[in-house]
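Single chain ahead, by itself, as structure tokens, in the form predicted alone.
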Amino acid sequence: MAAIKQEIEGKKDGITNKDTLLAVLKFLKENNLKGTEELLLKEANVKDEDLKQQDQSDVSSALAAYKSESDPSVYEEYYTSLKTFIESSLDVHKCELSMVLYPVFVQMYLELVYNNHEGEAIAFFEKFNKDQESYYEEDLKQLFTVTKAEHMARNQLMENFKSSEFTLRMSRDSYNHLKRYLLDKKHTVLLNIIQEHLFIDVYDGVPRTKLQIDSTAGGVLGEARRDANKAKVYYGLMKEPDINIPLDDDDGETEGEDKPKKKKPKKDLLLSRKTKNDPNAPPMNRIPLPEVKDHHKLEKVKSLKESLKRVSVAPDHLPSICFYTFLNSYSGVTSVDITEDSSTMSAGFSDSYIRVFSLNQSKLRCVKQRDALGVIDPLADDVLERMMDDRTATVYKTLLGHSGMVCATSFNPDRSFMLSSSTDGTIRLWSTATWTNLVCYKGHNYPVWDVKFGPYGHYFVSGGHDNTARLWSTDHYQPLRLFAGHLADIDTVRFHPNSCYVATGSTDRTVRLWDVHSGSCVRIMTGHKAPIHTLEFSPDGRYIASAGVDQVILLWDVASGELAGQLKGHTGTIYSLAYSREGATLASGACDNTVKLWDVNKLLDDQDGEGITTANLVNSTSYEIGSYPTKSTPVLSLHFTRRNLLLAAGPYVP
């Protein structure tokens, strides 16, 4: 745009004294100001056939280029003059030239309030509010709150257009009609917005449709620049470590000899994915992570072998639901998890309380004394068994040390800690062997919106009121990691399947990928019209879904940043979402009381390696493959078992 700014300047530059001189006389014979006129004639020696030769649009032209900055009459010329040049362009730029119309409309309606035109601002914005896109309507109902410039240092919409850049990507050819048409006016208002407020990322290739630019639009200040997402991401999942205990065990199942002789192949095909050397994941030192230790080969053995016994959710054969609804829940569930192997699920209320319930036939226990554990053999193979008390099982569990709501909890991979996140600031670290409060992290300044453990436990990661996310370990008091480039609340979180990267959901928009390692911001994605309450990154950590109030599933590449597809169907907000084992389906709870399935297979398959098209984007309802809705639940929490049953769970809202 700077190219643009010179090339205008120079074209004043060339406006001659003679234009100068008649737009001056025009001036004083449309005012009837004779004496001056007569004077100034005389002087400057101006003959009568040059006025009479002199273009009136010349005129005209020349009378603008000295018009003031600060007379609020030219804002809506200079507007509508703006809105005449998009209207009458061809088809094919159209749809590009009027995503300029939104920032320019609220950087003129900004600039005549801190000038001191109240009442041109309201008319202003009363005139020319009906034409901005429907998923604005939330921001400029808090952009009009600001009419008065003592109300600009208190609204956030307004310091973000005032700090950043509003960012539109737009074809070279749709570039240079708009280059042409500045150069053409030399709206000196409008050219000062456009340069200074606005980042036009231009690309060489077909302008966009609606439909495709609707797709990506949305954010409070637009779509991601190119480069944001230029960087290398790891998106392949590391190495398993070596388990060098067998899986021997048929789980008694002793009919025939041939039987188990085909479900070894299983075991070692299984095995041998796990531990297959991903092209695409990051190197195994790239972060510290936990040591490996007995009881974590253990588990893996335990979900190896269940996974065996896992069946495949496909269009003709969708999952079994099991759905857990709280009743006469009057203080209000606010949060719901669910163990990796589903055995436990705790939720948070709104009274601060947290409650852990056991989903199976096992009750919760706490440690025993002190007393009693020193009499346990420590070498005996059932130790930890012998150090639990039978005389403290229970079927749920009450926690207590939140101040306000609890927002979120969030389990460690071998149950042993679960953490809570609350509106009081603070982020809590439970034992799930006391049922105690151990530590109490203090980093946030405001509600802290969702919490989350890493894939190997010991990293968490939360996200809240400030506009920032932070990284956490459970051995550190204080944050490892602050990622700040929101412009608004951090709604929700997500760690990738490798544990090298933070994913990040906002009120301002838009999905963030965060490098763990450096702290740096990897990829920007925009495409969602409200704010995002879910994210879910696929098993194989290649794609990342999001959704939110604005009632649509976006599928996003990783690799890339680019959309991968669309999802539509639900009439509520969106609160979770689960992929199936195997990834082939995605899972979503509303608040509209229904679970849906999708084919998330078909979808990629539709692409044909060329990106989403127009086709995905109209048939975003077909890749449906099952509706379930409840009597009166909205649904809070979704969870595949390592068998692929989908548990749910919600509410009761009467």
Given for the second form:
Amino acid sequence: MAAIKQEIEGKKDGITNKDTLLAVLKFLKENNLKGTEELLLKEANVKDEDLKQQDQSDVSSALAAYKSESDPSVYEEYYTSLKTFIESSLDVHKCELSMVLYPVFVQMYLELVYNNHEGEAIAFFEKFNKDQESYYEEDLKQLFTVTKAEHMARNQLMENFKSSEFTLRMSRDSYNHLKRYLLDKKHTVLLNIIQEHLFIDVYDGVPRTKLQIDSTAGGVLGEARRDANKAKVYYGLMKEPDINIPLDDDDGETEGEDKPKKKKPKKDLLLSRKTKNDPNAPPMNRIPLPEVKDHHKLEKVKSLKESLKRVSVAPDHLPSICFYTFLNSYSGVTSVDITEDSSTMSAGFSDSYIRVFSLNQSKLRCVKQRDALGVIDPLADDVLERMMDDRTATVYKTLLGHSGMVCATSFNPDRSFMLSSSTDGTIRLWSTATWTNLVCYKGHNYPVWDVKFGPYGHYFVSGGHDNTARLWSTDHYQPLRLFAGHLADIDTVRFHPNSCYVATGSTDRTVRLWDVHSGSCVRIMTGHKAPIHTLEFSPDGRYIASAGVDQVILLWDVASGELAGQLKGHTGTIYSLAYSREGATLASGACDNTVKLWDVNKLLDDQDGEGITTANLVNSTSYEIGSYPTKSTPVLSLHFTRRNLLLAAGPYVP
Amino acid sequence: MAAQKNIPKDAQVMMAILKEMGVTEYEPRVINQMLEFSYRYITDVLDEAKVYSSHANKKMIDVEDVKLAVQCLLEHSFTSPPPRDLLMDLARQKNSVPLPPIRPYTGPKLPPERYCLTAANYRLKPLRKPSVESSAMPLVLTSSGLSRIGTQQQLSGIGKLSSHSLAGGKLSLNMMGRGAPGQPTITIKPAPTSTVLSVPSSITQVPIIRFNPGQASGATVIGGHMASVTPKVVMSTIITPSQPSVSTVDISSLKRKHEDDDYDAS
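Please give the other form, namely the form predicted together with its partner chain, since only the form predicted alone has been shown so far.
Full complex below, order starting with the chain above.
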């Protein structure tokens, strides 16, 4: 873009903006400001012959570039001419070039407002805002509330527009086409806008079709730059610590002879995954992780045993769904979380209560009182069992502590702690042994919309209204990492299965992947047309599924940051996603009171690893393999148990 | 929608605003809430503007005053999250610190005690001991020798006592008695203030009644409460056994010493 400016001004020499300098000199001369003129001549070392080259029209045009006080009616004219140019260009280029219209429109409007041309600004807006793409509607509404220069200072969206650049991707051919047009017309205002506020990421290749462009458009500040997605991401799973699984199970012995044979191959499959060296897996010491304790190993053994009984979910083998309905809550339920072993469920309510329910036969127990604990022999084998008080065990517990609506809850993998975040800006850590509030983490001063424990416990991430996500660890009262970069509230946060990356979905319609180790953003994924409410990593860590208000589930390839698939079918805001345990099926629950199942393996197979092409987008094969409506109960949460039974939860809203 | 003519003009304006902002479905009470909010907000702004205009010695509120008032209220009540560049700066600073290592085998990993909510939020009051009680009984000399104060009448025999009743302040008891030689005299002076932090009682003065016997050694007696209502009450409270001020604790020591644990970027 700098090349264009230089070509127009036609000079290439040491002093920048030489034209302007000469114009100023000319101006001074015309107004008889001799003293100033001489001083300026001396300081700038302008030679006499340069002076003669100037003439009247150049003066005013050069100065006009700095005065944005140009005639307001000019904006409309420029915009219309740009529009006609684009419409008259070749079809091949048309789609890409029309992406320029929106940022130009916004910037022109902002300039008019900034220079106090309120009437013209409103007229300009009303004339052209219908032409813009539908997914920018929300932003345009916000834009319209800014009609005076004072409004601009406080509006966050305006600050973002003014300070950052709108990113566009364009093929070289289209870019040259645009450049030629701008050079011909010499519309300085337009030129300035494009130069300052637009970043055109030029790539060599075939111009994209409308569908392709649409698939990645939608971010508040355009698409992501290609170099934003260049960093290497270790998306593999970490090597599991070696665990000696006793091969002679009790179950194996009681059952028939053929059973052990059937079990062994399955076990080998699960075991062998651990020993292979995955080049995409992060090294074990990349981030400090808590040590593996004995009870973790026992847990792992139990988990593997249950996984053996797992039924894999496939289109011909759909899972059973168990739905937990919250009655009489009058939409008070805001969030639900189920533990990894599906034994306990916690629900956050809008009246600041948290209720924890037991989902299996055992009741929720509390640790005994001090006197009773004193008589227990600490060396007994079952000391942990003896510590718990069976007499006061109940099916559910109520936890009070927050002073605002509870927006999210999360259990840690070994179920010893629970976190809850709320609109009062705090995150509270609860112990599931004593059912009391242990710590209150204050850092966000604004509502915290989501909080999640890491897959190994100890770390948790939270995201809120202040446009940041923070990484905390349970033993530090201040956050360890601050993930800043989003342009609007962060609505959902998730850890990668290897605990080294955090994904965040936001109201600015982008999904970002952050590196825990360095705190930097390694992937920006645009394509959603409305705020994102839920995210999920696939169990193997290769893909991210995200969904929200735009009712479409998008699948992203973590390795490249490119869109891998689109799943359309829902008719309401999607609030929850869950992958089956082996990652072949995706379940989604939405405000249209249905749970839908999608065949992810088929989607990825169809693409053959090439990524999304126009063919895929046009392809209308639906990957939906099941749709289960509820009776006016929006689905807030989904969870696959270790045996691939799908649990769902939601409030009954008649 | 109710008949338009029955709705007051303000409510109609509010409905129009909601429509313009794209809100189509709302409960009817929303209009009342919005009207209340806007009334409260505008009064706050105008109050502030009045303050500013009177500070500038102006007679009437000016546009400038209103603008200033709006700005101030925005910064106080309607704060918005920090701007993006500030957050990026903070993030850069915070993210440059490597992740702290995890100390193994330390049980549940929680922040230091003072940042947790696990401390007891109560304190047990110590039990009263009988010996302290008896020594706390004030001794008053009467002509018949040392004896406990029985009634007001007895005491009035000593001499005219004038006592001021003070509201919770110092109490001075002037004995205008005969300071006959050989007669022990009693001087009562208010004790230095110390705040007694025992649960039920209020903070009171604990005057020390110094008893100088003519011949015997003095005995310092710690008097009881000095209620501040009437002389009668004052006297009777001398009788009552005092609360042992064993649990006199300085308030300041209960306050945790705050270091700079404010949230910061470093």
